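Next up is one chain by itself, shown in structure tokens, the form predicted alone.
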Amino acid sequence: MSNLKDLFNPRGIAVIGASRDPTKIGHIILKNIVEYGYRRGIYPVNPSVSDVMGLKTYPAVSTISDKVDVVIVSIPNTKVPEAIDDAGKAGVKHAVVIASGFKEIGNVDLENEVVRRARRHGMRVLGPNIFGYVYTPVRLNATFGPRDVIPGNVAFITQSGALGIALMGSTILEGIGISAIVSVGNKSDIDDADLLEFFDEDPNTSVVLIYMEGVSDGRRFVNVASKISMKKPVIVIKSGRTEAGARAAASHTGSLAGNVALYESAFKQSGVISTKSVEEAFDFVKTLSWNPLPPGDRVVVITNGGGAGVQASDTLADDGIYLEKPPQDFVEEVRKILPPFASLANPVDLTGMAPEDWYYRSVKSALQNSGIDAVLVLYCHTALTSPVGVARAVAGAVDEVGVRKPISVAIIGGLEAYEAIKHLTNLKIPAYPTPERAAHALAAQLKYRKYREYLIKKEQIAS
């Protein structure tokens, strides 16, 4: 059972180190909290000024008469223990320590002292060495990253601060809706497993993405990840896979990256989907958060280019997904609209002369066919059609069928192809610029279905 409910749904939040100076982190965090729309108590703490952004300031958390569940600590590292003591005496439940200068530079004793004092008051610590956290269901953005995060169903946990902030911006660009973003930094107290326990119970989260450099309690992580993976996919970008990367991780957050083979084994045991790049992880997030779970792995590929179909077929095979002949009733349906020289094997090649209507009718037929579990649509830009027009045709078929089936789309070409991808992304239809990425992302969803079935069966045997 998670004990982080008040972290994500606080009755009041204080910013220790709130500043009038717009270049200071304490000012940026306070501004994000206010302007993103958090509606409960917001209390700037700064003994040197009377107000910040029109809000009354307090000399210490203990002087705030209203209930405060969370303190954001953005002050020099040596002053953090004293601030923790003051907040603890006031009954604060969670300290979000933005400050750096702890374990990541070898200052282990100071970090341990912060945790020791927090525990003395029954307080949990997030951080230190972090950029803050976001929880969109209560309109809380307590970070010094981008403000206008898109609400959605993906929780993002990151051990890297600067990369995490950059990826916050990427979620906006990619149209990925977020339930939460949590910077964990040095993980002095609250770690990945604690957060997974919360997101397992969180009705606003359906997919969890983790950027991980290392974990301290691997056994607990596997146990918790196995539990959540039976209901929600967990995607991990595991850094420090090489000796050079492991050294960088140790100097960055003081994390021990560990043996990559051990991590890979642990991920497989717990049903975690492991990725090697940010791009791959975001590709997977789109299919897993926007698509329903498929009942099987019977995939039909629809394309207007043979080469694109071959590349997609190879990628699916690399991921353990092998194309079978499409159902005969589907073949008979699309035969009515295609020229006699079109290939009706799998991939189904609509030929380079395919107009937008052929995409609409073939995709609609595939989505309606009970013998097809998932659909991969590939379009190579030709002078005969408009990429946005094809995107609209695909979206129209999805909308008309109503009952969603996993779908992944590749729109291959130049600037117009990018606009078509953006159109589909806005409609939460996963779309990519290459056949390989579209196929690989769809395969991740099919892989997760198998992981989930394995974990459920394992649980049933154990009980």
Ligand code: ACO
Given for the second form:
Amino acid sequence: MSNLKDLFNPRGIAVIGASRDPTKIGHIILKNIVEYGYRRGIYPVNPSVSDVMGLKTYPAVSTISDKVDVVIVSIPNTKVPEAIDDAGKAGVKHAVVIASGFKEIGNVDLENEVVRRARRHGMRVLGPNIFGYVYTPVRLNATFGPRDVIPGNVAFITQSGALGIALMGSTILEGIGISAIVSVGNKSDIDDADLLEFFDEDPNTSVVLIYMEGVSDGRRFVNVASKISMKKPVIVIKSGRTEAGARAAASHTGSLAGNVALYESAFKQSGVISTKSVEEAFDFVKTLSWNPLPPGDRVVVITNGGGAGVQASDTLADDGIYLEKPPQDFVEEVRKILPPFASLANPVDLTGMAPEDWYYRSVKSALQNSGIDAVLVLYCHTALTSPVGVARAVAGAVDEVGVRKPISVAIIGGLEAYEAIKHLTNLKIPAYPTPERAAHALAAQLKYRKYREYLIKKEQIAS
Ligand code: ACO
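Please supply the coordinates for the form predicted together with the ligand, as a counterpart to the form predicted alone shown previously.
What follows is the entire complex, opening with the chain shown before.
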């Protein structure tokens, strides 16, 4: 296990700058730690008050007699080096530096000083210029972001603070379960590669999502990312892709966003799934974290609308997934329930008159058929059926078959379609409002499967 074990499972955690003032960041972080349910030692540190939120307060970390592995540092930048020294002397292993005002505004010396002092004590630094971190397996939410993160298997590393905090909220809205959220900010010490090493071995994480502006050690990132990609998908939202974006990244976290082509080739080499937008990344997270990996890429598309089927076929083809004729036994099975004018090529068109039951029976049959690796279900809202009814039918088929196969669903329509998507999301069945998004997210999973096999073979040949 990498040496970040104590960061994610600390015996005790101190908040330096824990204030009684509920508007201050130190107060909010302490509150989140307490209220999200962290069960080990919690120690507010503030020399000017005796208690905060009913917890005894310490004037300095060095006055705490219990074991503290992590300090959250929420005091102004110029005071950070001294606090690091004090924590280091007390045997603290990790400093999580919330304060801004370092490399991102040209204060390189101050940032280097923090890292130098930490290293002197064998301490690692997360940040500075961050909103903190979350690790749900131990109910630790040491951030000033939303509190009630949903526990799950996705680790999210973010270089952007504000966007990261907002996305924390989005994961709750989108029903995405989280193992960890780590704000890395200026990455003065702990970086993406360190975290990937931890998540590679973390049994609570099966997908990693990174919002990245830049990395300083590209070679190490590629090595570590290639290793983890053989086991777990790594999805990256790489920002600063254009000259304007790169300029913005430089003044945001002091990162050099670098040459886009270089990043793209590094991601390709290491099996990292590159995305251009938050929406695309979240779409992929759903298929990759909720579906099992398929053995192949034989997709069957089931739809009640020809146009939706065409759009999905185009999207799959753009992603290198080509639809083949469905297996004969599947065709015969669905022929029994469909009118003679239904097209049973791939896409399988249930026709515009399809009731919920046709969805149930055709999806069930596809999930049971060993000649089909993945199922894409498309539904266009008609007055004959209710979107929630179709969602229930699809979920019922998944439930009945038991063994999960990759599935992705598009429910296309208005407000009721949105309700149906929510219904499927609650059951961890990936569902989207357009055929293109459902198809693209499924394709991401199929492409990852292929690439993973390639990486494993390459590794076997090399060893
Ligand atoms: N040890 C312990 N406590 C101390 C120390 C010390 N050495 N020095 C000061 N304190 C106390 C203060 O007295 C105060 O407590 P009080 O309210 O009881 O008086 C508390 O610690 C906080 O210190 P303040 O000086 O009041 O600082 P404040 O809380 O206003 O700001 C902060 C500190 C949040 C770190 C600020 O300097 C900062 O950097 N803000 C930006 C943070 C940020 O945006 N981070 C990153 C990005 S995430 C994103 O973008 C969303």
